[in-house]
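Here's a solo chain for you in structure tokens, the form predicted on its own.
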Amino acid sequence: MPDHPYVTAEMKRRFWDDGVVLLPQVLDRAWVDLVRLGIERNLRNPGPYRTMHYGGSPREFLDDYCNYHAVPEYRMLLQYSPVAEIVATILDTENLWLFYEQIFVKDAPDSVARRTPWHQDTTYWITGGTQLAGFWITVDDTPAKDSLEFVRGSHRGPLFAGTAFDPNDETTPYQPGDWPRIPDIEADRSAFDIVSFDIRSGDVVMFHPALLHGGGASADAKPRRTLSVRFFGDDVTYQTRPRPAPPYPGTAALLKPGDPLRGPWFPQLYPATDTQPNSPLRT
């Protein structure tokens, strides 16, 4: 298994037990500046999945995803920074692939931008298995009250129906299925073990995508620009979803449920391949 000197036994324990761990100052300024440039490039040249949620309202935010091949800064970060090896070390996987990257931009037009609804990523994904991780990189200092929030330990189950981001009812399901409706966490926050972190530029939050999470409200009208990178390891398999997101067209023609999740949509990041060589920048 990979072994990166930054990773401690406590980081691994928190990720697998709590579902989330803060990685303080894991990225130096050069990498954070690169992420910022990548987000700016992405915003100038949006991809086909760009979406403005709750447009024209105080809770408006933008997201865009699956632009790895169109944004060189994202490729540089994942091919040459220590990120991939650190994630592989925490996941205890010999190999690591990119599932997709996604940006979130909150730039409140009024005094308050309302929170992003609670959800679990894996209800939208074509993934089975456990070696999954989200790497939440925000380039703006963010206090815990405005940051991403998590229900600690909820990655161990149950899995709930994904939210449709209905502004009138945040528990409205996104797709049909056998999962129960997501609980109304905001109606009784004290009943859940909710955690969030003060973020300084260079800090990263790594979390399991089955963890219940949602974006805190931006109370001071400051922008929040985030690159969230999703990874998977050796034990992850292909599963069908009625309305998968990302859709990854053509994957069902290559794979059947239970097959290892591999294919042209998913570049291998660790170990480095011939097309993604190791670099002196990777430490």
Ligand SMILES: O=C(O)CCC(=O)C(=O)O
The other form holds:
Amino acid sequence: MPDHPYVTAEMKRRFWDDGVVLLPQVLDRAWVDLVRLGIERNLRNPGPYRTMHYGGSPREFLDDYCNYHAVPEYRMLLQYSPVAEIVATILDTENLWLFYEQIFVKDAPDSVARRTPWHQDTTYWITGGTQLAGFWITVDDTPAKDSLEFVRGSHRGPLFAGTAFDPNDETTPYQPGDWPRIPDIEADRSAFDIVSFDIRSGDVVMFHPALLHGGGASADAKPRRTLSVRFFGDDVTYQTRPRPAPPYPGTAALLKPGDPLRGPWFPQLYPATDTQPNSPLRT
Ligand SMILES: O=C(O)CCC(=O)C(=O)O
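Got the form predicted on its own; any chance of the form predicted in complex with the ligand too?
Next comes the full complex, and the chain you just saw is listed first.
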């Protein structure tokens, strides 16, 4: 099993019990600069899935995903930094794959970009199993009130219908299914055990994607640029969704529900393979 020296038993406990853990200064300045450059390149060369949420309103914000192969900075980060080994250590998995990476950019010049609605990532995903992680890298210093928020422990609770980002009702379901409607957490925040963290550039929040999370408006028109990387480990299998996001076209032809999730979309990041060599920087 991987055992990276940065990772403590308490970090693992928090990830699995609370569903979320702050990893203080886990990224050196060079990696943060690389992420910033990658986001800039990604913005100049948007991918096919680029979406402007609440587009046309003064509170719009941008989301783009699955651009790993088009953005060398993302590949360098995930192949050469200690990130993959640290995530594999916390997930307790012998092997680690990339599920996808995603950017959230809230940089409206004259206004405050809207909150990201509350949701659980796993409602949208073609993943069964537990060894899943989101690795939320925000390159700008961000106070806890503007940062991503989580309902502690909710990854052990029910899975709710995903949000459709409906500006009039953020609980509107995104896809058909038997899931209960997501609770209106904003309407009754004190009923939930909400946690968020002050972010200094270099800090990362690692969370379980079944955890209810949302928020992170940008305050006072300060930009917030985030790269959220999603990983999976050995116990993760393929499952269907009515409208999966990311859609991963072709996956249904290659895999049956319950098969280990493998395919050209999902590069293995740990242990490093011949085509994705370890670097001397990885301890
Ligand atoms: O950064 C945000 O506003 C949303 C992030 C998010 O939902 C995620 O990383 O899964």
